[in-house]
Amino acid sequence: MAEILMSIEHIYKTFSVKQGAFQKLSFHAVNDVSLHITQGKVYGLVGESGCGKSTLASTILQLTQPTSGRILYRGMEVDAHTPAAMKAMRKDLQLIFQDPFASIDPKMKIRDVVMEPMRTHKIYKTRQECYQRACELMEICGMSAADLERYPHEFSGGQRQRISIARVLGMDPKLIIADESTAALDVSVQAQILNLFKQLQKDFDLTMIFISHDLNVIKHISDRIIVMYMGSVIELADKEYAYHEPKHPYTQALISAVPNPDPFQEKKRIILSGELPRFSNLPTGCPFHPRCPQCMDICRREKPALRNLRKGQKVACHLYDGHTY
């Protein structure tokens, strides 16, 4: 049975926000998310801008404290470290920005960007131990050597983002987050950082969860796909199931929004009425029905449990009360 990385129990972000002079709004960005990250598994985490994938990842990361709820990274509280266990759990824990322009010192040679790392962890006794993996990082992730001596500027986005790839690395993660890591390259480019993640994923053995709003490169990568709306998350599935039988009518929308690549095959599509709520003012109940086409009267009420439908798929419908496949 494959190892569980990493426990996320009843994790909430609140935020507030001031409205007028004397009145403050609190709002829930991350709403009850409970997950199990397993060893070794791709998980796509998807849903429409705003819905809370950016600030999950970064509570993950603990980049910003979770309001209430805890992260367990393999079995141990991630707030019960100490602060020199709690820098060796952040060696194991890595980013990859979305903007290959943005998260780059432009001026730092790329020698600097990939060993400063590896020296901050003390990784390698010797700056030339150091120097030898960088190099070797970067052949890996399809650079040369050689250009370890330039700098940014040289670089187009997709080699950018080879370079931000190759830094992660050096720190040997257990798991990486992609925070919509192609979203800024062309589509072709897009390609090919994509299949360079699998060729790592698989020759690594590392645990990743991908964050995208495109449905085709989450499938492209992902062994499971986590779907998020307003907040929370409405269902989590294999990539079989999420992609060729989805249970929530929100997954099932943005499936159909999926272009279809064999123009003689109809596809029906679900169009959704309504906008997204705001997160100062979401609707009781479940936080989906005032735009879902088969909403029912306990939906206004109640919000959904996430639960077990069959193995591999858990879905927050009331739809599936009392079902399993």
Second form
Amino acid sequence: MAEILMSIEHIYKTFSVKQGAFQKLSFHAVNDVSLHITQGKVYGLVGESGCGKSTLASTILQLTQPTSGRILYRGMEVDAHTPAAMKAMRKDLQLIFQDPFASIDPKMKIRDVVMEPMRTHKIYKTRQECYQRACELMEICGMSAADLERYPHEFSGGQRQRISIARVLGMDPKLIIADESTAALDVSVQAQILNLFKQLQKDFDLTMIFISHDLNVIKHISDRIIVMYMGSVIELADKEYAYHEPKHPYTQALISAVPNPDPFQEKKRIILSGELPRFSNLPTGCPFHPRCPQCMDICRREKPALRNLRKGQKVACHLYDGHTY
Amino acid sequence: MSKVLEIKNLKAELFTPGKTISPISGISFDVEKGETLGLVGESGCGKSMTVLSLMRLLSPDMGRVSADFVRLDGQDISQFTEAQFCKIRGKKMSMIFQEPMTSLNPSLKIGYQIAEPLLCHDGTPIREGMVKAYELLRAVGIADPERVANSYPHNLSGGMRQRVVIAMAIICKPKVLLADEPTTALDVTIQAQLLEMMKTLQREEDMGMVLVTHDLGIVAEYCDRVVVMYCGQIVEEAATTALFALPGHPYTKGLIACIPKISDEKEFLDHIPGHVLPVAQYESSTGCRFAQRCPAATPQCRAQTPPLFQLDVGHTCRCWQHQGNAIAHE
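Next up, can you give the form predicted in complex with its partner chain of this protein, since the form predicted alone came first?
Time for the whole complex; same chain goes first.
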């Protein structure tokens, strides 16, 4: 049994917005999410925009504090109030951003961009060692050591994303969260970066959470798929189950909606009616029921819990009440 | 079938400080009635420039557009003055932009914005215009048109706004609709809804459509024919099925191979090395513009610019690999 790197237990994140002068409206951007992140696995987190993917990610990274719930890192509760412990944990958990143009300081040389976090965390004793490591990292990520002396504007989007990856790898991270890291890239460049992620994952046995709205990308890179809808995890399954036997009607619709780049394959398309509800007037019961093609009475009243369907597949849907495989 | 849009040798020049660059050089294609033509390529290859030039949306101090001819419904519009062009822009040919927020006016109500082309072009009274706007809102799948027509763009979600933009583009029943990445900013489930809806509307009106996209999945499912662009040129043109079955150009092959597919179990993806050249580099270079990134480049590719070769009926390809075939009339 592989080691559990991180456990997330019943996490809620509540935001409140002002409604007029006196009223406040609060809603759960992340609503009772529990996950176990296993060492060496790649998780794909999917869902439509506004479903809480990025909020969940920043809660895992402790960039925002959860309203309630616990996060255990290697079995220990993370205490956000001791700066030293936080700093050590921050080193282990790294984030790669979506926009490679906004995530690198244009005034810094690439050597400083790559070396800065290593210096902050005092990973190497001398500058020389640090520089050598930076050179290695650049080569691992398909760039050359000479690129360290250049400035960010000299690089294309794909190259910048490689630099971001090199910067993160310097920390020897235990968990990398990639938040839409290939969304800003062209398909051919995206393929290069995805291959790089895959190679690195193999070489360094990385644990990753890959956030994307592109199900083709998620399928390619992940081992387990987490599907979110309106702040809740509605399906959590191994890749094969999620793509070949998705159980939740939303997962089914999501997968059928992906345009298939093969004109010769027969398609079954489930077109969902309606749009995402707003968080401010979340429907009662199952949050998906107004759009669900298989909505039942109970769905309007009761919110389904995430239940084990079989080994490797959990689903939150009343359709499977009482089902076991 | 009759051709609703014929373009021959469309060129655009942009004035940049110091020199003039030409991001698209000699684009020719046709669109038939009721047909969807996909325009694909990576960013920076001139897809959007092509549709912007067609709509003459480059201001005169920004750039210049020229063409041998652009026939819209049999009429050559390339020599039109600006005043003449204003009469057909939005009426016979209209456009949908990628970003629905920036293409709507935030200070006007939705209903008025949809009816506006009708008021301008046909002089329809506002009351009739609004009735028509309600009708169209219903046609684009909005359940309560009266409420939506009375709201402002910021009240609507991205998907709703894009529906509004589509309604606005088709209110005058255009012959040709140019859609520049209409669903790129949207989620997949909404994207599927909108594309299905656009297909239905297109069938009803027998409209020609040019769909600019970088997503080959969308091309495979919604386009009848495809034009692949690279560095301001057309490198391949074919019926969708032919393009996916027998891609002729190494660039097309690369594009198809590098998309991750749900049905596919490949460990590593194929990829095209390098990236699209900046305009200033490719416009002056000799030889094939793809030669630098091409896995099958020969010395001939670097020295001579390939013409479009005719591979099959309706299938042309700009690559020296096919030089046994006849040269297509450009």
